[in-house]
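Just one chain is shown here, as structure tokens, and it is the form predicted alone.
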Amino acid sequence: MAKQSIKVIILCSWGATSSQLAKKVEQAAEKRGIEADIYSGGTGDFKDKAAEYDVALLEPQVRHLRKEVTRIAEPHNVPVELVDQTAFALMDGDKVLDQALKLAE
């Protein structure tokens, strides 16, 4: 079986909570032997780098930006979804990783 590899960006307004969550997701991927580059950033960063990612996850507090982010992501075939709210509240890296992998399929 080929080693799984995924590039994910977790977006929030300024990148503060998303960097915490990104760390948790990276740890979850490491434990499972999945090669994962998990980035965090504000939605502004995404505009310039959308093509670099396999998946974009929006934190619940920036759900109002989903349309805009989706518009930026579409030409690059990057799926956009809101981070599962429970997983976000619990900073559950495993659950968020599962969500990203499913989106990337």
Given for the second form:
Amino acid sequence: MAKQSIKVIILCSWGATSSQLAKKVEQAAEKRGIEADIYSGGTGDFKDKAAEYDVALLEPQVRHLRKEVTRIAEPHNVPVELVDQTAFALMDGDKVLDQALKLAE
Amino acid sequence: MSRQEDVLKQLQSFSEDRPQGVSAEEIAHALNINRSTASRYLNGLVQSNQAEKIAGKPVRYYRRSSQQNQDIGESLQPLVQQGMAALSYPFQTLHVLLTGETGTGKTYLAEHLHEEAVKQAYITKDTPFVTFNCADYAQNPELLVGQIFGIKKGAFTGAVQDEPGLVELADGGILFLDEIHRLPASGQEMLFYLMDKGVYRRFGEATRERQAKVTFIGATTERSDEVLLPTLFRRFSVKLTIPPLRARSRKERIALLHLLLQQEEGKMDTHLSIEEKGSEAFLRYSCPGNIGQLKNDVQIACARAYLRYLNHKDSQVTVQKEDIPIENDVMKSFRPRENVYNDPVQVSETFEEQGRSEEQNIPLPNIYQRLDEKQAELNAVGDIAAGDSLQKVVNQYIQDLTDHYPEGAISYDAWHDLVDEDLLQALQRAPTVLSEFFSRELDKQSLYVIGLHLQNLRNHNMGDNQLLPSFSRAPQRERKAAYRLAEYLEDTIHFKLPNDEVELLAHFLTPEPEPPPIPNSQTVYILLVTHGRATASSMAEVTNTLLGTAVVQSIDMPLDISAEKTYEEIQANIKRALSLQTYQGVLLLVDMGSLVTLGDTFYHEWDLPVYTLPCVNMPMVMEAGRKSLVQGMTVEEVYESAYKAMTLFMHEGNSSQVPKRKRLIATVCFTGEGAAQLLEEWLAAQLTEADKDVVIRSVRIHPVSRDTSILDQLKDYYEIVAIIGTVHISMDEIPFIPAWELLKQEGSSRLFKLLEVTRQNQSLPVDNHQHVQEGYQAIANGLGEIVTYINPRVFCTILDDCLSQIQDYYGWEDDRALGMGMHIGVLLDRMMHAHLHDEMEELQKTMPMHKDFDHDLAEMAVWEPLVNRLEETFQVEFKHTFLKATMKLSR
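Now show me the form predicted together with its partner chain, since the one above was the form predicted alone.
Below is the entire complex, every chain and molecule, led by the chain shown above.
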């Protein structure tokens, strides 16, 4: 029950959509009583702070940067995945949270 | 210059009363110039198409009229006029259908119509004119349709890239389809649809409709109203029937003969002439193959004459009556060519020959070149028997020509697909061969079975698996007959059977004892379990029939039966079998899904080994069945050889290989347009990402006959997931879902279940509850959650209209496009906010920018429609900074 807080970063290009999605995921976590810190940002900022996160999720519009992001994340043992397309389209915070939790396992 | 005009004028005045033409001598005389000068000018006129040359001695010339083409013959003039009327009709595309016996010149007429249309400036010179003979691909309807409409990458095995079709090449012009009746019904439907709506799809393309405006000229030797679908038949507004050669006037035949001789002369480096008797023979024989045959016969005659000339027997090339391949003056009936199929090698060569030639009227390899080459070669080595060798070249050439005109179309039925041609031919004569043994008629069924069996033996390269069980021998009479048949097969098609195979064959010839007993020697129990109502039982039936005994048992697993129930059934089945006979092991042959692991649960149940072999196919069942009959075989050994049969089958890479077929859902109704098309659209919107490979096709079902041949054909190329529609169609193994059922929850869930179990790639995560909606409306919900100022639905409608061209430009994957749509939506929302709060400058500063970012006009143009629509709709300026940043992100 007393799980450690999970740190998730959601990445997009400019930080606008990801900040909105992060908000949604945070709300979902709150509702379910899960301790989670959801961050958002552009891929550019990720480089310096990669080590701080448990999981990184990429929004589909930056899917072409996945390799690069994975390369940065790997040394820090941060798994990287694309945000589920449907969940993204619906801004479904619950589903994205599920995805992040699963990825962190 | 003026001299040439004089010559032309003179020729014109001569030509009026002398249709047979005038010689250079006569022209020279009339104009008072010397003969070689006249000849030079005349040839100049021929070159510029103003005059026509008639081969002969002396060579004669006549004026070629620009209005009327005499060479095509008077009887064709009305046809040409009607055809021209169609091609010149400015308001609507009128399609032309040509019918006529073989060789009457349908191709020629089509080409002529095109030429005339260009000449009379109804169409421009660079208007495409594409010719295609459907008979070239008649053996492969899939490829045939693909050739015409194009092929989508992956539509079938071997389609490694997108291929444009002829329709695309002929867009804006004319597509001539010879032997159009060879088009399968599905192809005819596509054609009809294109004529009607101006749209078509490449083969295997589910959603994308392409546009083309094509005038079709179809040609067929058959009764067009019988061989074409009525809808298609009616689309041809102009129907022309070309008369056979025998119905043409003598005058026309003379003109034709001269034309053909002249064409031959054009290939030679010398003059060609023909004896009076020779030309008379050509004019009088019945020539059932019409102009096509006449052309071939002229070529043969000329080749023979040329050979004499080469051998210096003649000082020039003169066709004599003896050169003409007509049996004397008797009316020659069209020679039946049964001998063509005696030699298997010959057959395949013939087919290849036909397959290679793009169109029937392409001249065969130039015989004169062949002869010259041969002679040069012979001269080089100083061969004395040069004459013989050259004669061989001519004979081969004649054979080629003969093969080019095979008698009629061979009737194709299921046999031809499964059994090699030579084997089939041999077996069809088997009843005669075996008549001394059997008073009764050998029924077609046994021959069918024997054919399949022998074919299978052939495919598996025999030799390796000669270990046949020591089954009881067939009665003496049948054994004798079997040996006679084997001998016959070896003599005729060099197909040698090992002795024990002959013994097995004897069983095929034995009247079937009912029911076939399970052989006592079988030590491995083989149980085939597959999905589907009849798959397992059918496969088992074929194997058991072929092997003559019931070696393979089967359990069908219809989709509505639960896995638990199947499990119980299998358990009971094996239990019963073990109580009747002692087996050394059990081999389960299964296809997929939960069945694959089923065997493991039985492993300790009966204290004997249970093996499971998944992904079962026909050769594996056969192999397992055979091996299980071999005494002393362990279940492991049977397993191994059956497994090998699968891989052997794949490595062979021959035509019998089973390709991974695309899935298809057929929608049916009586028109193929109404309900079926509606359903098609509805279904397309329902398919999830995991099922995007599924092709949806609407099919018309004839109200009276309920003929399912189109579906049958589709079944050959696709895995039909389901048939959905307003007309109940029952086809084995394919579920039918009535249209009304889809309106209910259980109806669509049944369909989705079907889609799920037929998926080839099971790895995709599936979410049956939330289907990705069509287009960008999918993200409207998500945007609705996060935006404040814009209406997401309105925004998404604009994306639907404008984003796809941007996606194409950058080559985005679908999900990236979706993400970009979301990004632009949020960006726009921020812009609205900034606009209202006068924070535009600040917002611009947040954009990630690079100074050296550059873009060209083309990239700009791609974005323009979207930007304009957004600005217009939301009344906000889409600043260049934002666009540039978005472009950067897009790359």
